[in-house]
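In structure tokens, the next block holds one chain alone, the form predicted on its own.
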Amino acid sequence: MNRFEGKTAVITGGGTNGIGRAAAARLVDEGAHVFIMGRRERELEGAVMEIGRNVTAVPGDIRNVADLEALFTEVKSHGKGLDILFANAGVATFATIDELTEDDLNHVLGINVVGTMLTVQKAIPHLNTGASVIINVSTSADRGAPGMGAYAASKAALRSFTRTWANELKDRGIRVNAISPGPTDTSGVVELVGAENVAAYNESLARQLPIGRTARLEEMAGVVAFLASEDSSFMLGANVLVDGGVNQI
């Protein structure tokens, strides 16, 4: 399939071994040139080596306007505008209300909410007519899992932004939709619970999911590709829950 032949995409949080990198590989496989942004240069280099072609790494932090401007300067120099934006970068913290600190909250909201808003804002001048913007939300936005309050609140804000941005950009033919991944085996899990606890954590999650397992990265990448493509052309402001049934049954 070459649904994205000649298309240009930007994916934030594309360096780590997670949904962003998997989505970048899928879009490249289907013909796109993908710009990936992340804070860790070594991981970005690893992503470029793994994907192998038609991918450009731009180090940066989505909270930093100068970094975002550098990213979109690179996109502009590519000369084809921007057809796909996957605002994927984000962080999580695990703390109950009695443990949560102001610094914790500012960190999560600063990256997940402010950083994502800045990403979309700086992308707007470069978006082609018919472009697709995809926001990484989370099933946590609709749940009240203990210890996930700050993360869930940040993702609920992004769900709301998805609706507003879809309305604000629709007259330019730009579609804004969201993906809400359920539990997925990514490198972010290591940061959240520690490497020594990953296996037990994933097993615990799998027992809670009706489908009986956590998601594979390529399953999330497939939904991102769907939302990026004309196959989802009648979707606007939607939130696709890819959750193994946990928020459904």
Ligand SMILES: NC(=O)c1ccc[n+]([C@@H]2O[C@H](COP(=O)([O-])OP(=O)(O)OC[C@H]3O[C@@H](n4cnc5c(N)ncnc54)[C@H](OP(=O)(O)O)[C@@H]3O)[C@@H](O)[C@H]2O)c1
Contents of the next structure:
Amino acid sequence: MNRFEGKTAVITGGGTNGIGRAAAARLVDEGAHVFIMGRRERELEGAVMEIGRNVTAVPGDIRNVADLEALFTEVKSHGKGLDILFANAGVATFATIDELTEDDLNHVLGINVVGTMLTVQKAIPHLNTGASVIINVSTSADRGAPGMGAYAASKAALRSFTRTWANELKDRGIRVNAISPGPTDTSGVVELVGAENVAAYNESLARQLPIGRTARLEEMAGVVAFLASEDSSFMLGANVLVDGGVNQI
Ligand SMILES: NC(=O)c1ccc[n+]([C@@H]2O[C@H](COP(=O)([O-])OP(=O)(O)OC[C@H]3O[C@@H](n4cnc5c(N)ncnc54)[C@H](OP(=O)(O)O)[C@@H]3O)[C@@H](O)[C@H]2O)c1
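If the one shown is the form predicted on its own, what is the structure of the form predicted together with the named molecule?
Let us now look at the entire complex, which starts with that chain.
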């Protein structure tokens, strides 16, 4: 399939071995040129090496307006506007209400909510008619897992913003939808629980998931590509749960 021939995409958080990088590889496979952004240059370089073509890395922090402007200036100089924005960058923390500090909360809400809002806002002038914006939410937005309060609240805010932004941008021919991944084995999970605990963590999650396992990266990338494409042309403000049934049955 070449659904994205001639199209330009931006994916924040596309450097590490996670959902963003997998989505970048999928969009490139289907013909897009993809700009990826993240704070760690080494990770970005790794993604560029792995994907191999039609990918441009722009180091930066989504909390920093100057970095976002530099990203979209690069996109502009590519000369084709922007067709796909996957606002994927995000962070998580484990802390119950007894443990949660003001700094923890500001950190998570600052990146996940404020950073994502800035990403979408700074992208708008560059978005072509017919563009698709995809927000990375999470099944956590609708759950109450102990210790995940700050993260879940940030993702619930993004689920809400998805509805508002879809309404506000629809008349400009821009569709905004969300993907809500269930547990997926990524570098973000390694950072959250520690490399030595990942196998046990994933096993315990797999036991809680009706489908009996955590998700593969390509299972998320496929849904991102669907939302990015005309195949989802009647979807607006939706939140697609890709969750192995955990929020369904
Ligand atoms: N894995 C799951 O089970 C799961 C489930 C539901 C939702 N999600 C969501 O999926 C998204 C991707 O996570 P992932 O699991 O694939 O882990 P990941 O590989 O760690 O991806 C997170 C990415 O965000 C980037 N990032 C974080 N803060 C940033 C900032 N301030 N500016 C720019 N980039 C920033 C990170 O790169 P740098 O650190 O180099 O900046 C990293 O590339 C997140 O929004 C996460 O909440 C994940």
